[in-house]
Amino acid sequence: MTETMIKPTTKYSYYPGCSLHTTAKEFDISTRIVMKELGIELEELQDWSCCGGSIAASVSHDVGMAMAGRNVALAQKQNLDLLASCSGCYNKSARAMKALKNPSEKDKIMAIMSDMGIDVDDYNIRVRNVVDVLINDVDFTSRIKKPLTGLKVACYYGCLLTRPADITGWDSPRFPTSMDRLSEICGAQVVDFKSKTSCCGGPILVSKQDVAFDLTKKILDEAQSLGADCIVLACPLCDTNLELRQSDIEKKYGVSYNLPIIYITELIGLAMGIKPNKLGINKHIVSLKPLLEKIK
């Protein structure tokens, strides 16, 4: 086996949202801890804010980007690459980062961003996802000391985290494979998972209830038919629908699933031999105890 090798980038600027501070805490605990025994640097986003979501743009495409882009100007002023673990946030960033580099948009949007205090003109800095770091980037072969053997997993990347092709660009839109392949190099047996890019819901989960429930369903009855012990993800709006509403969907249509969600950075580290309360997964409400005395 290799030696851990990481290409020349081993700082960014770290955008960890809102939700990786609230409701996704395991995801943003695991991300710094696995990151850090990586020897890549995480370097927390100075006076970071909401990036708007799909909320501020149904009110106005360019708030919307302003306000993503207020971020993107925050990691310039840093000179350091940005860094995002959510899937919504860096599709988000994402965006507005190509905004900022078009000459139709950018005058508009730098305009609401100097009422916000922010006037940064040159954007040479890239906007990452932490998935795209961890397949790209670093090759974490030799750090494996607990192989995932016999862990059979379902890779969830929704429809933000490789979509569209011109915004991400470092896996297919319609069949990515990076978590997959995260996964295998770790050692767990990665399922033929046909939803792995379908739409969870998330953003319709409050107008939208039973809609959302609905598509979250087939996505677990898909990974449960094919004897999944967990699904992989990296997204935590995904999650909410996934996990957190997952005991609400089994009541509602009377089945019952108990399935575990975990997130690529805790997956990761357990494979590396981290301890899992270090991770955070003691933080999920779908237990993964089972996934857990599976892997022992």
Second form
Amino acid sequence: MTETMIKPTTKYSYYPGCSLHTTAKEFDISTRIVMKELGIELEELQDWSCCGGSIAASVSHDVGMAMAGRNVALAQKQNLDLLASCSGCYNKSARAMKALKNPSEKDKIMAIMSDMGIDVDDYNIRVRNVVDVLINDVDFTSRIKKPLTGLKVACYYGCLLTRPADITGWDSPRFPTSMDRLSEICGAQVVDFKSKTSCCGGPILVSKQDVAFDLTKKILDEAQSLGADCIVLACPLCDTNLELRQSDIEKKYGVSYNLPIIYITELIGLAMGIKPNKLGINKHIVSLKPLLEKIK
Amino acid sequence: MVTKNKKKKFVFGLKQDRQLDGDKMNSDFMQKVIAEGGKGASIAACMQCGTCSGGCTNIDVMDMSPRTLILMIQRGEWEKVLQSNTLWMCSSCYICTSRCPRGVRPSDVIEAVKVIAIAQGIHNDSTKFNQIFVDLVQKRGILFEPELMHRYGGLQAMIEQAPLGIQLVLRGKMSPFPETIKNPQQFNQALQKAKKNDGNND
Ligand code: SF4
Ligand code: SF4
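Could you switch over to the form predicted together with its partner chain, since the one displayed so far is the form predicted alone?
Full assembly next; the chain just shown is listed first.
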């Protein structure tokens, strides 16, 4: 770890992305309040745009890189490390950052961004994910006011938070543990979840719905069979499958889950004693009431 | 193994569908794929070990495994690659890339082939969805999901998604008004131009 020498940043250029302004509003709300409580300042990235997700670069490589690169350039302009909560926004920004530092790639991307009216030549900021910052930069052990004793959680990492490692690199792509450790600090009991790095089929949810539903079902099945009270995650796209489409999956396969899905920042906020509504917990489609009852 | 088969599958213990002679590699196709996938992919290094296929999320529904797809690219079998459903079944999970011992980055290769397939005029539900997605992001800089659903699935998709949509609206998680960046025209024009240039490279 060469970066341990660097003083932890206390102010970030915060990139919420499309999902955190819409379907994953609770992820946005809980990120902001938890970071504030921990003394980390978030300044919203001005005029941010969509990162293009997993899709843009499969229509045109250059378009995909420029879409994601634009946000990195804006953060560089603000001269602050970029922080994203959404695994997808984080991954695509980090990928663009890598390309912008690569002499054989950067000219092409910078030329497109220049056409957008954004001229930034040197890139030295870092692209971080909220999970990375929470596990590696801060120690909130002393801030736990309401330990989540007795709560069984299954931590689900999916794909973009940890893969590929040359873009992410702060947790194992095969056996990631960061969210497990964060949940343990919160006092929760973490189950041994084999599906933790499986793919939920997010990018093909619309065009190949049956395939994506099969994948998501397997993840829900395992969490349920382990007796988990909830699945903890950090990706709004995974949440779309696991939570928003949960009732569709129940209908399709004739099963019943009623399994709460919670963002890692909400879980931490609860353990810190922040009121559920202040974390946006009332915004979930699959109600978190059973979970709140359990930790009362 | 079985030798009575009319078609000899094994040559000196090597399965034929895994074999590629170095001098038969088709560098044109590989170069094109590499151009689209950035400089990271190293297709020629693939040793056909099958690790990528072994871990692949969607191999059960693919007509060509990621390993075979890489072999077909090495051989320059254009048609087979572009007609394969593997391109559209792949969910960009990066498991193959994370495990490949040769740094081939199959997921990036597949991503690049998708670009080529669209440029070649391949049309299906996936290419339709992907293109609409990019068009809409280009238009405003920020995705407006109801519009994506409408343009992709028409009125029927809107009706199917309505119950979920209402729940989202009630929770303040979906606005009827799209957000935009400050200068969407300039953004759109820059990306239009980039797309055109990208196409011209082929
Ligand atoms: S894992 Fe890598 S080297 Fe092995 S077959 Fe797949 S692409 Fe080739
Ligand atoms: S990225 Fe695609 S090809 Fe690679 S393992 Fe995932 S689904 Fe399979």
